[in-house]
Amino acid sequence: MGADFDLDTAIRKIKGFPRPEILFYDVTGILINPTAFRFCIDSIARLTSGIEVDAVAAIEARGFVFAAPIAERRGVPLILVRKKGKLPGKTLSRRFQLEYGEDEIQVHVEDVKPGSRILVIDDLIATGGTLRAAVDLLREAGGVVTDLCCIIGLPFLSYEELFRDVRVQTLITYNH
């Protein structure tokens, strides 16, 4: 398995979910295919190998699956960014707009060490609302976030406009 693996074949495209006008790019096709999953983890590791990190942050829920192996390979903590009400203890919160609604995420205050360099990983970046909120939340907690890595990018939704201060890398992009 190398750079010639066709990741597109493992990503399910579901028309009309969660709304009729949406084409949903589903990473569960990657997760049921060990070759595709390994390709993604190896590719993220390669793409981010030159970035100094003290921790990896993962966005609930599919981001957990891709970020955990990277944190383990790097020998750094995994910080969970979760939906409101899922973390016990003292948390910081951030509300944000989604493509089709509003949400709130949280992080444990004690999980983010002041000045720690954090790589944020998620499965997909569309309009960038969730990831922007995560970057801002981690920074509010004292972390330094300069890089994001996602499996899928949808640049036609203009997420780059939200991330002039953060480098965004994706394994595959779709322009429609």
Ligand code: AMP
Given for the second form:
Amino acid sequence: MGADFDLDTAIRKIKGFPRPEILFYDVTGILINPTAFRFCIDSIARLTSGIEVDAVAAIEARGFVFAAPIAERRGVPLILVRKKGKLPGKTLSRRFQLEYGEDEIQVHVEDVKPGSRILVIDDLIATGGTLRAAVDLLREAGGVVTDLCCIIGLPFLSYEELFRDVRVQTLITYNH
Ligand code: AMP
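Now show me the form predicted together with the ligand, since the one above was the form predicted on its own.
Every chain and every other molecule in the complex is listed next, the one we just looked at coming first.
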């Protein structure tokens, strides 16, 4: 099932977006390429097949796209972790530092069942700040989080240091 697809060819690299010093890895090139998209979903499914999950959590916004097919395949609930102010029900929140400034993510309290094992999926892990906040938020809400899976990892930003307690799997990594 496309196990030998070269994912790098589907990821656009854009220098200087959104700031001059950033090399932006754009996943829209994956989404417009059905072979690439299927390869990603099949690969995440394979990498996480041995993990027992009661729910999949998706990080807004690009994480939604990759997490939803996995939740559907596994037959488990999909929990949306959203930016502040988007979820209408009772929420728990977590603020976290960005490179410049702060952000806040939220989850519906009732979506996280106490003791449920949650697999967290996002598009890209850079500093890991967003995913660290998501793991902490889901745990505060009562979930058990042992595993993260992302399409792209940027290990030169040292995200591994933030995740001594969680396994992080990626489909492809870049070192600059
Ligand atoms: P971080 O909290 O630093 O791990 O990054 C948060 C989010 O910012 C990631 O999930 C990406 O969606 C986005 N992001 C950060 N750096 C990049 C990059 N170099 N290329 C594309 N997206 C990025």
